[in-house]
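As C-alpha cells, one chain now follows by itself in the form predicted on its own.
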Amino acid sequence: MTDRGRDLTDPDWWRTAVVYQVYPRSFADGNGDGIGDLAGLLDRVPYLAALGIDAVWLSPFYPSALADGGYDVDDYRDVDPRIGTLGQFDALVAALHAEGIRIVVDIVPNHSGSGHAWFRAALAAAPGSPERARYVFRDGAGEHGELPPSDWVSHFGGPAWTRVPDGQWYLHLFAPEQPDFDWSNPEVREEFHDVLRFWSDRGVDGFRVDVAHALAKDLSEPFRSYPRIHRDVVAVDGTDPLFDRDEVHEIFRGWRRVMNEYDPPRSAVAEAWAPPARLPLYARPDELGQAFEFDLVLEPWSAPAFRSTIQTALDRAREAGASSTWVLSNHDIVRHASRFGLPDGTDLNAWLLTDGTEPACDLALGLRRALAGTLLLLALPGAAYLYQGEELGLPEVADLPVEALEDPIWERSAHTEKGRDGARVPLPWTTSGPSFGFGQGGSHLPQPTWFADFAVEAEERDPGSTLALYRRALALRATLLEGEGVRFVDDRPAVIEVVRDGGWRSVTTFGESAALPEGEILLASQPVGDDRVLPADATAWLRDPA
C-alpha cells in the first residue's frame, strides 16, 4: 500500500481508473528551453496528486524529429534529450508510484520515425533486402516505376507513398517521416515484444496503443484501390485493405502474453477507429483488455444522443469482458469546453480556419456543458480519461497564427486543415511571468493573454473554480464507486439520471432545468437553490435517502 492508500498490486485497477493524459511538450518546462520535459513534470507531481487521479498517460517522450508531435519515434527505448533522460524517467515512475499514481505510456507501433536506425538501414540497403523487409517498400507503377504503387492516401493529405533515390517507394499512412512497419515480418513482432518488456521492467503499469487498428494490412499485389482514409468506409468484416483486419488480433494476443509475464499484468488500451461491432474485439481479455470509446466526442449536447451512446458503450464493454472508457478531450481533438459552446453540426475544421470566429463560440455555455458532461462520465462504470488542462476549463486556442503551427496537417493538406495545435498549447500555471509559469524560456506554441484567467495559480485561489470542482469530484468518486451496476431512469427526455450501486445517483440536464429527486446533494456543477431545481446544462450527484 502507498501513502495514499492505493494498492499498486491490484490487477484490475484500470477498470475504474481516472487517467490523466500528459502531452509532455506542453505540460511543464523545467529547463527553460520552451519545450515541456520530465523535469517539469516531476516538479508537478504534487499537483497531480492533489488532483486525485489514478494514473498518468504520458504521450510520446521518445527521441523524435517532431514531424508529428513525437509520434514519429526514432528510438523506442530512450527519452528525447530535449525532454529528459532515462534516469529522470525512472525518477518520475518512482515519484508517481510513491503517490499511488500509476503510469501508462504511449506506444506507437504502426510506424517509426524516419530517423529510426532500422529505417536508416533500410534506405542504405538494396531493394529486397532484410532491412527493407521490416517496412513496406515496393516498386512503383507506370512504365518506369514513376507512379506510387497504389492510390492509398495519407491521413495528413497527399499520397501514402514516398519515393527513395533508387526508385522504390515506401508506405506511410501518416507523414513521410513516419514509415509504416510491415507487421507480417516476425522480426517486427519480436522487436515490439522486447519494447513492451523494456518499459515494463522500468515499472510502467500500462500502454496506450496508438493506431491499434492499422498494424495488419493486405500487402498482396496488385494492391486494392483505397483512395481515401475515413473510418466510415472501413469494411465491417475484417477484410479492409488497411484497417481493422482480422490478423491484427493475432498481434495483440502476442502482446497480451508478454504483458501477462508481469505481476500485476500490464494493462493496455487501444486507440482503434474500428466499426462499432468490432471495437470490443480489441478489449478482449486475451488481447489489450480495453479500447477507447470515442463516440461521445462526435455527439451533440443532447440527452438522447448521450444516453444511446453511453448504453452502447456499456454493452460493448460487457460483451468484451472489459470496462468502458470515457473521454471528451485529448491531444487530437478540439477541447470540449469549446465544442459544447458551438452550434450543433459545426464543421470544426472550418471554424478553426476562421480563427474561431465563425460561428461564434459561447464560452460560458461551453464550460457549463463541459463540467456537466465530465461529472456525468465520472459517475458511470468504467475508466475516465482526462486531458491536461480540462481541469482548468481551458477552451481551444483557435486563433493560433499560421506561422506558429507545428502540426504537419497544415502543410500536408495544402492549408485546408489547420490541425490540432489549438489543443496542445502549453498550460498556464501562473497568472503572469514568462509563458504563464510554463517555463522561463517561453513556450513552443504561443499562449493567448486570456490564459491568465485559467492559470492554476488563479484557480487554486477560487473555491468555485473548475479546478476545485474537479478535485472535489475525483475525491468523492473514489469513495462512491462500488460495483459496476448502473440503471437509467428514463422518465424525462432532457435528463439523464443514472442510478449506481452503493446508493447514489447522478442527474444531468440538457438544455432545460429539472427538479432533483430526493436525497442529499453531494456535488453539483452549478449552484442548486433551496427549491432543489438543477439548472440547465448541469450535473448533480446525490445520495439516495436511507
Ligand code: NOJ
Given for the second form:
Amino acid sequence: MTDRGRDLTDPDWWRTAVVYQVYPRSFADGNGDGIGDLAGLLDRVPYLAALGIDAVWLSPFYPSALADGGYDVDDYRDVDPRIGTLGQFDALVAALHAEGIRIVVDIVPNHSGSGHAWFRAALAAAPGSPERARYVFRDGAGEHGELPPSDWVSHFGGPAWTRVPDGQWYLHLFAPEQPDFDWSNPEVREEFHDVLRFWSDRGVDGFRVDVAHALAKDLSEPFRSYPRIHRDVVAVDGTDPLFDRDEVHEIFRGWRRVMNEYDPPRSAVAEAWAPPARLPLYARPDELGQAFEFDLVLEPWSAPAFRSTIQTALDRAREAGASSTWVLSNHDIVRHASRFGLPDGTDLNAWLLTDGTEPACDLALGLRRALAGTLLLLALPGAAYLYQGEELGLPEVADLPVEALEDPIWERSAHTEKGRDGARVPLPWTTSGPSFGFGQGGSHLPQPTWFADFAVEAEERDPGSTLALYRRALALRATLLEGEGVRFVDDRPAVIEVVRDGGWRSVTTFGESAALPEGEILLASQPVGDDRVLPADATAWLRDPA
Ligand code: NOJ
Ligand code: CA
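Could you switch over to the form predicted in complex with 1-deoxynojirimycin (NOJ), since the one displayed so far is the form predicted on its own?
Below is the entire complex, every chain and molecule, led by the chain shown above.
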C-alpha cells in the first residue's frame, strides 16, 4: 500500500498514479477452466497490494464472443459468466479499495460486439429503421449494391464493411464482430452516459477509453477514400473522415459532465492514436483528463530519443493542464523486455513471423534496458501504466504455434501478421504445476517451459529479482514524489539525469557506463560498486546531499 493510495477521496490521485493493467483472461484462473477470472484476481489482491500499485486498470471483462479478446462487448453492464459475476466484481472493488487501490475499467465505445442486443435488433430490423441507425448501415456500391459502400479498411486487415443478408452493409473499423456505433445518434450518447453511471455507481474510480479518437466520423456520402489506416495519414486539423475529428471533443465534454457528478470525480484516460500534437485536446480538464503517450513505445533505446520524447510529452501534458502517462508495454504491443533486446529498427511483425528467431533477441540486454527504462519513467512527474507480467521481466512469447493464436489479426491479415497473443500468455505464478499456478487446469494460450524462471514464486525468493526491484521502486516512489517539478541535467549525451522536487534524482545510462553524482544511492537497476560507476543500461535513484 502506498501513502498516496490510502486517501480514496483525493480527486487528483490519477495525476501521479502507478496503474497496473490486468488483462483478466490471462491473469489468474480461479476455477481451473483455463481462462482467468475475477475469482483468480480477487485471490491476488494481496499480491497487488504488496507490489505497491495505486490502481488496477481492468481490460474488458464483459460478456463477449471473444472475437477480439473481449474488446467486442455484448453487454456493457455485466460480467462475462466465464469471468465471474457482478457480485464478484463488487467484491473486487471492495477488496481493492480496502487496500487503498483504485480500479479503472475499460470502456469500449467505438463498437459493440456483434452479439450485443442492439446489433441483433439491428439485424432483425429493416434498412432505414431506428435499430439500424445506432450503427452504420448503408447500401452497397455497384449496380446491385454488391460492392462495399467505400474503400475503407479494417485495422485488422480486409474491408471495413460486411454485408448482411438483406443486402445492406455495416461498418466495422475492427473485426466484423465489432460493428461501429453511429455517435451522431443521441441514443448512443445517452447509452454511454448511462454505462458510465452504472460503473461509477458500483464504485469504479475511472475509465480507460478504447479508440477514443474514432468515435466521430464523417459519414456523409459520397464517402471519402480511406484505403489505409495509420496514425501518419490522419489529417492534423480535425477534418479526417475517420479519426480525431473535432466533433469527438463534444462527446467527451459530455462524459466529463457525467464523471463530475461523482465525488471524487471519476478519472479517464484516452487511448487515442491521434496525431501526437492533438493529444492534449483529449486530456483537457473538461474532457478526459489524460491521454496515453505512446511515443516511447515506438522509440529505440537511445538517450536522445528518450530525452526528446519525454520532454515533448511533459510539454503536451502541461499544455493540457493534464499529467503525463508513461507506457512501455500493454496488451497490444510486444513486451518491452523483448523489444529492447532487438536491434534498432527491427520489424516486430516480421520478427514474430520467424517465431522470434530472426533477428536474435538479446534477452539479458533487453531486460537490463527494460528495468532502466521503467525506473526512469517512474522517476518522472505523471502517471505510469504498467502491464501485468512486466514486474516479472516477462519477455514476449514469440513462438506461439499459429494453431493456438486467438488474435483476429492472424486470420484477417491472411497470415501475414501474427498479432498480439505473445504479450497475452497467462502469467506464471509458480515454478511448476498445471499452467504454472495460473490455475488448476490449463491455459488458454500455451505457456513455454521457460515461464518457470519468471514465476512469481521464484522471484519472491530472490532479492535480486525483477519483482523485488519493482516492489522497492514503487514503495520508494510513494515516499519520494513531491510536486511536479522536474529539471534535466543535459551535459552527458548518453545519460538522462532527471532532478526532482524534494531533493532526489534519477540517472539512466544508455549503452555506456557513467559516474554517479554525489548523494545516497536509494535504488539501482544494476549493482553499483564502491567506485560509484553506474553500469551501461541502468538507472539509479539518488537522494541529493543535504
Ligand atoms: C484498442 C485495444 O487496446 C485493442 O486491444 C483492441 O483490439 C482495439 N482497441 C479495438 O477495440
Ligand atoms: Ca476461469
